[in-house]
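Just one chain is shown here, as structure tokens, and it is the form predicted on its own.
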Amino acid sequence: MGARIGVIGLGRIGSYHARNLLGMDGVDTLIVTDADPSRTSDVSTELDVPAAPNPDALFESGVDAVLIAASSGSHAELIEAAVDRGIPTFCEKPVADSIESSLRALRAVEQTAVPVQIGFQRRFDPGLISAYNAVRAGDLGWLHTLRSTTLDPAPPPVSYIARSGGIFRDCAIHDFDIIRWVSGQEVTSVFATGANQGDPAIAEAGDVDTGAAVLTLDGGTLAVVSTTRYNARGYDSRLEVLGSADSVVAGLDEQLPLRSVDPGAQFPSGVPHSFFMDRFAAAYRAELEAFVDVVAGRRTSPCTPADAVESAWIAEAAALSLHGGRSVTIAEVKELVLQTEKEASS
């Protein structure tokens, strides 16, 4: 008998997850809901699955697990509501829309034994798994440099950017997570910078359309993160892992959205990746297959809220560095946030 899984939030990524779950081994049925009743109705009809009028009704419908893909501002509350009911939970990144809310959700989860998986799908990409394994096997020697790239072909609506938390919290957080995961090292400090040459509304929203960050890791490795909203040739996500003995890269395939100008060069020859969903299609399915195993008790969560919060600290440091024009340590950000929490509770 398969699991009955509830899906909360049926926008672009939520409906994509619902389609992946439908018919997956270990899944018996879905029940769906969204803040927009018409969207709930449309997806329910398209997939021929039952709908709930709201998350509370979905929680009380007898689901074995929930997948949260609602707006970031609702993540923490929904995670807490699910684990309070003992329901295994998958939640799209981020844990919450602020580090303070993320910490509260993390504490709530840690008071239970309920498994929670956060959606950092890159951990399930075959190339990135190979890079992870090469590091663990010692094939690369000691690591001196990681270069992580996330380049979007076009910006999302400015209304989204205005509530996203900024390019480092919204976009580069995937790079921060994969750098931690592949290297096995923790970030100790961040220097970030950014620029705006595109839509002036992005700057007016307090964000940058292009960002870069240099991370210092506790093993002595340096990592460089590059991200932009304007990469017209396509969606480019790569991780280069450079060591004293060897170097590897994930994402260097025939669909790489770069055009070589070297005479006679024919690589890459494929149609460039156009969006993150086609670049990581296999990874998205694999992470949900892992979640089904988590629900069935066959494995522990492969990406916990604690993992996600560590990446959130890096994003906070990057945002502070961007606006302060200086290097920021993770310890400094943690002290600042925890002091603010202490003052708020006194």
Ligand SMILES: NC(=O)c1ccc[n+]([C@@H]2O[C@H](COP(=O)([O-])OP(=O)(O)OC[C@H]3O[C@@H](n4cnc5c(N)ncnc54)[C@H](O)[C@@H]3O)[C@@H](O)[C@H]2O)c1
Second form
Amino acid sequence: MGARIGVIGLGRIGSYHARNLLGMDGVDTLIVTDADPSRTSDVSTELDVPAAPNPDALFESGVDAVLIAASSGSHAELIEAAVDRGIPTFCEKPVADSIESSLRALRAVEQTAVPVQIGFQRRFDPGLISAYNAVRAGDLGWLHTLRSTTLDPAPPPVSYIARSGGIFRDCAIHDFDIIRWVSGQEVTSVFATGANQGDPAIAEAGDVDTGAAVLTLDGGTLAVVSTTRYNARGYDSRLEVLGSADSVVAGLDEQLPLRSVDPGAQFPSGVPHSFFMDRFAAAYRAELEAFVDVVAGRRTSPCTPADAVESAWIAEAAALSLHGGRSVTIAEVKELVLQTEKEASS
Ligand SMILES: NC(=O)c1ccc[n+]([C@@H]2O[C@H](COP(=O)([O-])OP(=O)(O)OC[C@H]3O[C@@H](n4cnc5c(N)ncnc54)[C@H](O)[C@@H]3O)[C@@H](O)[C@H]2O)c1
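Please could you give me the other form, the form predicted in complex with the ligand, since above is the form predicted on its own?
Below is the whole assembly, all chains and molecules, this chain first.
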């Protein structure tokens, strides 16, 4: 018999995940909820699945697992509520909208044996898996540089940005995760900067519409992250892994949203990727198939909260660097946050 999975948060990604889950091997049925009752009823009607009026009612309805795709600010509380009840959980990235809440959720998870998977879908992208394997096989020699690019075609609503934790915690966190995962190295310091030339409401919400960061890795490799909310040609997510013996790139396909101006160049010739849903369609499906296996006890979580919190530290350092105008070490951020926590509890 398959699992009954509760989906909490039915916005852009939650409704997409719900459609992917429905009909997947190992999934019997869904139950859905959103803080916005009209969204709950729209998705419940569209997918012909039952609705719950709120997360508590969903938890109590006898689900085998939950998928949390609500706004980042509610992740920590929902993860805690799910693991307290012993319910296997998939939660979208980031673990939470701040490092403090991420640590709170992590501690709650670690007090239980309940499996939790965080939604870093890039780890399931075929190209990025090949890059990971090339590094593990030693094919690239020593890595001098990684370049990770995440360019959104258009900004999400400002209401989303205001609750997102900022571009580094919300968007570049995917780059931080994939840099760690592919290189097998930890980040030691971050220099980040940002700019606003688009909707002034983004700056008013305390964020930047374009960001860049230089990361130093503990194996001696440098990484460069580039991200924006304004790349009208399409959704561009690439990882270049450049080594002393060879170099590879994931995401350099015919749908790359770049227009070559070199005479005679034919590449790329396809329709540009329009958004993360089409660029990472296979990866989103594969991460949920993995989660169904986690729920069935066939595998352990492929991306634990502890693993995901490592990227949250990098995002925290990037946010501090952006606002402080200087390079920030991960050790310094950890000390600062843990010291503040200690003072608050004494
Ligand atoms: N992995 C990825 O590539 C990816 C892509 C997009 C979004 N995300 C993440 O998914 C989450 C949702 O993003 P989105 O783009 O779908 O946002 P969205 O604003 O479109 O949807 C969020 C939904 O959550 C609902 N919600 C908020 N708080 C809730 C709560 N406490 N209980 C129930 N519902 C609640 C809102 O009403 C809304 O419908 C964010 O954490 C985001 O970082 C991940």
